[in-house]
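Take a look at this single chain in structure tokens; it is the form predicted on its own.
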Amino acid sequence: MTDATRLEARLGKRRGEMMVRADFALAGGGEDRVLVLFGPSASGKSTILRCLAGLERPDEGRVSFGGEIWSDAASGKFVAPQYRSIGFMAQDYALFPHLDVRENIAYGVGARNATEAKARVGELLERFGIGDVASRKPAELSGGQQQRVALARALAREPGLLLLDEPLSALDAPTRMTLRRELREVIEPIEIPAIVVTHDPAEAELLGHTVLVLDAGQVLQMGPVREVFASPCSRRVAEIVGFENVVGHADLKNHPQLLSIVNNNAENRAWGAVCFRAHAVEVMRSGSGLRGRLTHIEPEGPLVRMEIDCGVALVALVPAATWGTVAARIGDEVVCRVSDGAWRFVAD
């Protein structure tokens, strides 16, 4: 990590009745490379991303990237956007709706002399295979086409910082999958530090190396996506992360089944809680496992969702294929099982 491409944020600003902190560092290059700043809405995301851009001033704490120090809340320092080494890549992309590709792209080289300017410009359209769009208005570009030319302006000042704030949240569900893979195919080449927000796990696990769980303006934990995924360090984490099925210690006693199952376990030592995701809860008709009676059963694609009352409420998702031969509807007595090793156990 050197100090040319190293950023270290600890800050805080006060938004509404929240305040927001965070703490942390990045540098360019290798596996972490790539920080998603994750949670549910009003987590504090996007305000921490405008407070590292230069959007927004920190009531608190110091913002450094490359050993030069651009908010420092004790002293009164402050870097503008402008002098800041970023790209920034906004949620609708914000290009300019009167001003064709090359000319949204020219816009963000900046003051260089224009026979720079004009090879830069070419240059970046070679590089996103946009060239032969080059003339085109925002208006006439798919979100595909239009997403390579927001990330081409955001790196036409060649930033040491790249910084995209929900870059696929405005999509559908379809385009948002396709464009996903392709905003990975364009990122990973780019050797600069990047921090990415969203509140898709699909999206963070592509995308990212390393995640930082937020929560009313709290970061809750911070590692590689997958390990924190895989194994979250709190109930809070695990619910904000996607396990459909969080239950709390004192849940567990009253349901010897359940509680005999996470007894049996070895890591059962000084934890508060147990999750475990939904695709890993078997339904049958009948069996050896937890009986419980079906609440309410509802279509999601080539899956089933259903939830089963089990004196705990669990959350199952199976293929519609295996449901149908299940042929239970809501109030039917179920029996449910859960695979081995799907469980995690956390702080409460």
Given for the second form:
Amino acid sequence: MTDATRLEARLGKRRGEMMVRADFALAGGGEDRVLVLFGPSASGKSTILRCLAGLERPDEGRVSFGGEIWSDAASGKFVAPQYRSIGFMAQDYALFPHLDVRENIAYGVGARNATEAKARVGELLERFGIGDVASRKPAELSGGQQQRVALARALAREPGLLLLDEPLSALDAPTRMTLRRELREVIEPIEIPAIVVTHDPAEAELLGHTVLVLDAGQVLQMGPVREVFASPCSRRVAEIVGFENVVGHADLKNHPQLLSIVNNNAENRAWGAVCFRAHAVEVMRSGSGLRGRLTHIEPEGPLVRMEIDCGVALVALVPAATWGTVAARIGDEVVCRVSDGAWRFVAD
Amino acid sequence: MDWTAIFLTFKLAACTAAALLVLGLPLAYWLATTPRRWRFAVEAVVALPIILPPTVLGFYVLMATGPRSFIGGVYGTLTGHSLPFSFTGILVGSILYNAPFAIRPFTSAFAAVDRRVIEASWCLGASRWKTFRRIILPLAWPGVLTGLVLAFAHTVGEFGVVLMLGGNVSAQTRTISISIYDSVQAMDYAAAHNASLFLVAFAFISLCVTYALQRRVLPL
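Alright, leaving the form predicted on its own aside, put up the form predicted together with the partner chain.
And the full complex, kicking off with our chain again.
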């Protein structure tokens, strides 16, 4: 199975001033068959996905799938999207507005005899739980139903590679939570390799096995999602994967009290910054630790987000219940402590 | 009422609209999708008849299709007829003169079709032709219909090009607007009134249909 579904991509695509480059391989069957392209907006992740779909022609490199060359800049070979075995789901689903749900799905089923095609559509309608809305137009569906129709349509012609561009970004936050799980349940049992573009860390962690972190067109780090998200290799990756606190080497030198974060063992190591997440910061009214002034407080659901000026601004995220007992106000002096083992040294 | 002229006018308008559907759709699709930088030049040529006096267009088409011209010569050898002062002659002029009224709405309708929907169709294995037939044309249909109604209606009211190219041959080139001109020259104001009122009513209804289409009031 692995050879027939092996995707190899080494490509470069000019995007205005920026050159988007990526080099990776992916195969179906195994644990690591879902790859997440992760990065801030305009980092080039959608461009890579579009190159794989054949909607853009790479300026450099070569893309092959199951041994078949899809594009090769050197020889000029280029296979149109129609002839690639892909299921592509666009950001806003791009459902055909004038066709109903059944027709949308049937559109992708392709050329077979009528009975077989009908059976396939019926099977997909049932599998995705959209049989009862089969004769509705996309505009009459909820966001979740639209996503299911789009997925069913993308899988209708039994593709060898699934490409999902920001699958959940078109939805409101509560729906996104539910559909994230639903999407995972759909992707999990499929044996084919899948590539998901996202800028949401929670989405990446739930859906992906491997992540490729992109910034300004360059791949900064690639590896298992959990590993990359826990141990970013550089300062920029730490920022991209959502570390709220990234303190540079120079800052640490200028504010000696910050050294307590890293248990004072910073001296003899080659590193550029230390990073830790906001929820690893404990805030107290007194005691030993980093002294700073509270500059900002903001409720965030069951948590409270705050900024503390300890020479550099640190962000802390504490449970509202805990915060109630601290009872500090903006301008008050507080003490911070970073949980042991919650910080990482990263390169610059 | 000059029913021969009315029938001829509607025949000319129907033929013009049909010809523009066949010739205009591919050109409009090309204009809406081409990345070429000199597209503006083609757009300008298509739009020229909007600002050119009909006499200028009529004059050049007359020169280009006369028996001594290349086109006129070939046409004469093939059919044994001459283009000027014939129905085919005014049809050629009419197609050129009304092209912008059909092609411009076609083009904006095609350009308004969501690019991602088109790409979704390609990624589902549909050829460009199937995509055009099943996705683009149905989505652009109100605009295409608007273009056809405008081209038809504008042809009905055409005067200058027909006069330059066709003269005033009954059942061949005498359209309703020429007939009105004739009636006025002959001081038959009653006939001119009837025909004019007919054209006013027709123009009003056509525009109502066009605007209703643009607001998608009419079911399609």
